[in-house]
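Shown next as structure tokens: one chain only, the form predicted alone.
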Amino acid sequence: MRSLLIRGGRVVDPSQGLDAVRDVLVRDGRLAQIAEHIEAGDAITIDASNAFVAPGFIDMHVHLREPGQTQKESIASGSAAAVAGGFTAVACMPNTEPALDSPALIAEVLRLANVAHLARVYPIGAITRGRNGQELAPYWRLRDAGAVAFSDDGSPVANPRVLRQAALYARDVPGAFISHCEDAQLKGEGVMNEGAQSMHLGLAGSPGLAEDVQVARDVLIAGDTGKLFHIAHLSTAMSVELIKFGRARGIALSCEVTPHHLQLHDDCFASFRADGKVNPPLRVEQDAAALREAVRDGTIDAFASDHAPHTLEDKAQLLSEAAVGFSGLEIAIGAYAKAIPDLPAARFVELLSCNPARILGVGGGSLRPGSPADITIFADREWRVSAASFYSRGRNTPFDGAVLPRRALVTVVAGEIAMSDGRVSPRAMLG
């Protein structure tokens, strides 16, 4: 394996309190040295001047669709989308067909990720078998097979008694419970946020209360059981307050926010297009503003894209029938920077690297010598989103055509260049 020398970049590593122009040397897949000037004549040199060099970014909430829905995405194509977007690792949700509720399926995800040989892939096991909300999954066996967390994402565990039993049973199993907080009965047939826009368009709305009620429930269950809960894709101002409520009482909680909930609103449905249809739905500016402030004040722990690819046919339906979700890996870095342009670089890296690694309990999140050489190089350079050129099989996003202010330039995984200047390594196996 050739050595890499990353020269002259602004190295931002909150784990070391480092924010300075430095050279970075990689040998044998690990960080070897960070210094003001390094000579390594045998190394491949990457010019990082006028760019940031950070511990590899980790997206802790993606849907890779395999097994069962490879027309939407495969582990290989999703891994290619990840490194194209600047992510060295992703954690994949279990709402596949079948759900990731057995050690054999967890092992198969890891095998396919190894074959793709691009981003690291961390499987998330189901909380209940088949994600049916009834029978508990075998947590220790899933963990031993490689699951890093547990979730029924795509839907909540509706029965609070089942969720409490699961949390008590898994209390000593490493790995957070990741909660999709959306009360199905309160949501009803809602296809967008309930409010002035849904009334104007004559569309069924889902109230913010559908999220708030379940966030409150899961915060209290976390406190009762002692299990670490991670609340996924916050979308309301009240959810932020509920996280603060729990933490003030010593409850072990973490939470994430998506790029779309930070800046997009429910007025994107004025043309009745489904590109912005997502769960939880896009809300109003009051909610987005509260989420942005929660990023700034430290309440929100992580950025996560909720990458949820679909075929063009899935989305080209009546709004009431169209699939929920859209692709996010390849726009995330730029969309976060557009949403909060004044966010300090160290906080940006913390949300995308250090904290996801800590919450998931996986390697990464640091450029300390000896650490695995997972590195994201990014820069403040404007670019225009073209969904048609995505590596992901999902070519739908409400950001299509948007001009974003920041993008990934190079993605290094285990010391190897997986993406450079938008081109994914030919080692990608996109079958």
Second form
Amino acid sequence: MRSLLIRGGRVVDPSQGLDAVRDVLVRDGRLAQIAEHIEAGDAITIDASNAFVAPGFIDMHVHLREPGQTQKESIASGSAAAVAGGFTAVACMPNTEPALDSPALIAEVLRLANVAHLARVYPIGAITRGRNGQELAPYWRLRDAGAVAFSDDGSPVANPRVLRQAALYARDVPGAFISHCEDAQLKGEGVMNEGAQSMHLGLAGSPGLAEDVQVARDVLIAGDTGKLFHIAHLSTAMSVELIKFGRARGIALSCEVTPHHLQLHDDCFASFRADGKVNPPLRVEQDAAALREAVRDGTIDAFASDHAPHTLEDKAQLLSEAAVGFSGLEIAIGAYAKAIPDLPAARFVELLSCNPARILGVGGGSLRPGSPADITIFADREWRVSAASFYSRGRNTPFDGAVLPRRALVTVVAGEIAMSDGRVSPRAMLG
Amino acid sequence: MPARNLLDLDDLSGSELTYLLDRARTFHTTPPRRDLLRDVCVVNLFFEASTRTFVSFAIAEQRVGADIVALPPGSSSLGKGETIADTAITLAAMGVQIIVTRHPESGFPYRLAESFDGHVINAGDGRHAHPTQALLDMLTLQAEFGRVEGLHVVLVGDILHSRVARSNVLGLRALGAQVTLVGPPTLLPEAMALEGVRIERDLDAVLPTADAVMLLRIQQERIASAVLPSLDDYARNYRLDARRLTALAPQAIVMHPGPYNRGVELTEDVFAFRGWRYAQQVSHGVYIRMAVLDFLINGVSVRA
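For the form predicted together with its partner chain instead of the form predicted alone, what are the coordinates?
Let's see the whole complex now, leading with the same chain.
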């Protein structure tokens, strides 16, 4: 394997307190050296001047739809979308068909990811069998097969006794419980946030309370059981307060926020189209502002896109029937930067690399010599989103047509260039 | 330039609203020749049970001379296994110029109009809008008081689930009426407040100043869905009965979009009340729908 020399970039690596213009040398798939000036005659050279060089970004919340719904996405197409968006790794949710609730299915995801040979893929196992909320999934076996965390994402465990038993049993299994917090009863038939907008449009709304009560419940169950809980895609100001409440009492918690909840609101339904339909729903500016503040003050640990690809047909249905969610991997970096333009670069990298690696307990998140050479090179360059040209099979995003201020230039996975200048490596695309 | 569709009353300017009301009054006094919509094909595409509105549209369409295809509730396979756009394209290709549609889901006519090369009239979508009902209500007010501006109109009951209430609020505000919404918090959340619209919980407190009281249908299913404890408990605060009728000012009228539930949102006493205007509302519906059809095809007419 040829060496790689990344020249003259602003290297931002919070794991070693580094933020300076440096050359970075990669050898045999690992970080070899970071210095002010490196000569390596045989290396492939990447000019990173006017760009940032960071430990590889990890999107810890994506849906790759395989097995079962490859018309929406496959592990190969989702991996391509990941590296196109600057992500060297993703953690994929188990709401596939069938759900990722057995070691064989976890192994199959890893096999397909290996064939695709693009981003690293970390499967998340189910909390309950078939994500049905009743019987526990085999956590140790799932872990042995390669699951990095556990979640019934999208169909949160409704029965608090089941969740408590699951958390107790799984307490010593490495891997957080990732909670999608929405109380199904309070949510009801809601297709959007409950508020002035839903009232005005005569659409069934899901109140912020549906999230709040379940965040409160899961924070308390985390405290009761001692299991590490990670709260997915916070959408309300109250959720942020509940995380602070738990942490103030010493409960081990982490949490994430999406690009859309940081800046989009429930005012995008006037045409009754489902472009903005997502769970949890887009809320109001007061919530988005609280989430941005929670990113700045450190309450929120991770950025995660909740990449949820669907076909155009799935999304074109009437609101009550239309698919929930949209693609996120290829707009994420730009959209985070758009939401919080003044976020320090080191914090940006922490949220996208160091912290997701720590929460998932996986490698990466650092450019220390000897680490696997997963590197994201990005720059503050404006670009216009065109969903039609996504690598993802899901071409829906409420950011379609938006101008975003930041983009990934090069994605390096294990020392190999997986994406350069928006083009995903054709060699890797063979999978 | 005539409006392309009538999806809700915010599709119309204030002067267009006034024009439609005037035009409907003209049709009321002087029936038009039956050629206003000659060779115009109208499809009535109803996905939800309706008697009043369905028949009212059908009569209005006949009186302006349109060619009518009516797909009665339940008989239509359009919209099933076919996208909304497919339905729109199919009907347009047959030369249909107007689709009058009712659908249980809010927003359906908007999605249909996106793809339909013609005019869409919303005959009621989910809990969202029912613009011709609001127009006929305003025509009833105008017939009674000679104006809508400055009137105090009180809407009582299940505001949250009412497309009639939503469209009336839009139209009444546009014409300068003072609107008060009355109901319990589960049927009338604070978030429904709009600029210039008052929310009240105490019906008895607002009755003396009302020029018109619009009652809304209370559905039995609200009890099973834990929105109301019982119809009797609702009646305690919000049913219009003999005692509450006496609180009304002498000129005040009482309206209901129908169908009404005797003993629930009103008692039999209301039917004998001098200001009960239900029949006028229904009658006005035909003229309003004639005016809307004429307006969408012919624009603002200068003929009498």
